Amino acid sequence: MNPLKAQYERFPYPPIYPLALPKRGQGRSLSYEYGLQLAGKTEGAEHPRLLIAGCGTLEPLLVAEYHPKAVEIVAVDLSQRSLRQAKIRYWFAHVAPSRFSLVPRRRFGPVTFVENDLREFRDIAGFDYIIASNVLHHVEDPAGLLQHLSSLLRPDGLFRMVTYPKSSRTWMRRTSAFLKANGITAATPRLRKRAFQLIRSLPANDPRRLTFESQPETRTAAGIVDAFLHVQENPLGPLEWAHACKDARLELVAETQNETSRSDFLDEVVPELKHLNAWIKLQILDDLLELCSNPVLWLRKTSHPSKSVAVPEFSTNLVGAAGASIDVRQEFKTNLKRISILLEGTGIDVQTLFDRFKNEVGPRVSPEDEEIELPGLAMTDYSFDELMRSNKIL
């Protein structure tokens, strides 16, 4: 069996039970309506026809919430499990009306589901709006999957894409790492007390357990497979993302992550720099570690390719050579570098925006408890001029 089919049918995602239904409002920000608001169009498709790629346990159900005129939703996905739980908590929200977080009788979109690899799914009608939550950094070719999917989209249509950050979650893979080396898999008995029990082995202040004991997904034996122990893990640089979409004919139209994550966080911390493209923006903060929240992004397609974004000569090889093996302080100053060359001719250099970010935004906080702080997660809670003065750049 295909690898992360199997990991899947084994921790279907998200580990919700199947009968839980969706709080009210949850489903608002996936909406086509705000997508066509944020991208500034004042009317689209009457009656669209949508995409979930990879819809998980949940997405299907609250799709369809907000989209009762939709002729249809084609929810995919490759675990046949996943999609069991999805349909039965699509059909718990038509029989039991009373018990449903939104209006009693609500109707919902006709959600058509099917069981494929998004690689091998075609499709000849075409779609108004495609969903993409978290998908597209699973699969070897990133790229290549995001230019299938948008040969799906209709002209002008949209393209709703969560995916990780890259430099940004160097913590976590080095988290990852920690737990693979020291025996802990998938397949680990009582995964979830093994894996804590390991982690409590290092300091209090040790980034790696500070990195695992916030993190939300911890809660589940699921959620720490899929955080720390997926078997594909693949994410793009924003430079990188800039290149597939536009050869992908994508033009990125809006950004509804964190706002402290989204580029025009950057204009606020250092406005000088205002007037880069919101892709360069998004490839300093991720190299900066600062995007902190899974970026999610509104792409339209297009009829002619956007403008191209030069991607830094040795920007693509970072994720590969992350790892336990490499020295943190190594990895930091070849981002700093990257991050040097994008600012040449701006008036601002790198010291200048680290520094910026280290009074201005400073370290890590609890997402449970904003007062409590976590050393080590930032960048700048390091030495600029000590991170300079590691022995190389990767």
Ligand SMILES: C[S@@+](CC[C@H](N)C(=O)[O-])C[C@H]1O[C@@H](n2cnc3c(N)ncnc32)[C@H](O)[C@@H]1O
Given for the second form:
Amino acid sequence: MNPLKAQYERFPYPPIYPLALPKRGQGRSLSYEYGLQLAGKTEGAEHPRLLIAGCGTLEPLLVAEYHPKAVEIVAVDLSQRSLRQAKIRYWFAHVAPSRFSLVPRRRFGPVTFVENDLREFRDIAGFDYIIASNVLHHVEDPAGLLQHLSSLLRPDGLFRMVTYPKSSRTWMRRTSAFLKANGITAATPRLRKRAFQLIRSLPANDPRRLTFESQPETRTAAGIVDAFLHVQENPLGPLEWAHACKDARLELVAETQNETSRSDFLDEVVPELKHLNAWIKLQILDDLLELCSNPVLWLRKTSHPSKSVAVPEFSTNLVGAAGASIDVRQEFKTNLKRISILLEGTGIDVQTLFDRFKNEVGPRVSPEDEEIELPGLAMTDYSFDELMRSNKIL
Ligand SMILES: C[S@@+](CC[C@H](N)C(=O)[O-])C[C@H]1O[C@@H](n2cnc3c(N)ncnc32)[C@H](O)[C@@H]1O
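Requested next: the structure of the form predicted together with the ligand (the form predicted alone having been shown above).
Now the complete complex, all chains and molecules, led by this one.
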């Protein structure tokens, strides 16, 4: 069996009991209507047809709740077990109205569940709206899959994608490499306990330990597998996405992640850079390790090739096992060099940018408790001069 499918058959995601129903309102941010507003469109399809790409166990119900008028919601996943859990939840929401606060009973959009690999998935009628949350970075060729999915969109259709950042995930990759190098795999018995034991053999201030212990996914074995032991993680950097979107005729229209993981966060810290293109801002934030949450990007299908994206072509390739074995200071120096190229002609140099983030944003804090600082996770916890003295550029 394909190892990716095998992983999700064993650990469906998200790992939520199939009869557990989401809180009311949880799916609002996924709605087509919300996307139309963000795209500045006054009207869209009255009875939209939707695709949830890599739907997992929860999204079909979240989406169905917000699209009672949809003509069809096609939920595709390669994991049979994930689909079974999603179906049970969808069915249970219909028969358990009181638990879902549905009085009078609410209508759900009709969901068609399809077990298939997205790369093989074909459709003739086309979709008004495609949702791809945390799936594109799990295939070998994320840009190719984006292009394929975009080909299924109707003209002017919307695409909502959530993907891992690339540079900003370095401590996750390094923690993952540490676990794997010490024999922890998805098949390890009593996985959660063993992973915690191993992590606690690291000094209390080791960034890998802080990363693991502060990560909410470590509450379950399935979360640990998804976040740290995944069989395939292949995130693209923002500039790589910019080019992929251009090739797929998709135009960035909005970002809805929390305020520190959106391109306009850069405007707040360095207003002089406001004029830069959103993709470049995201690349700068990613290379500073400041994209702490997965960006949420809304794209619109254009009928003609998108306006040329004024972004440089240089590679942002730093991921994978090799990335995790490279000295962290050298990696950061490479990031800073890349930023300095992006800043050319702006009147702001990379040290000024670094110092602004150091003084105005400061160290990383726990996602669960903002009072708890996580020293060593932010790039600005390191000395700029020392980073720039690292002897090699990658
Ligand atoms: C991290 S989970 C995300 C689930 C859901 N989108 C969410 O955000 O809650 C990734 C999902 O994508 C599915 N998936 C990954 N690669 C796929 C592919 N090539 N074709 C179909 N499904 C895929 C997995 O089976 C899994 O259910």
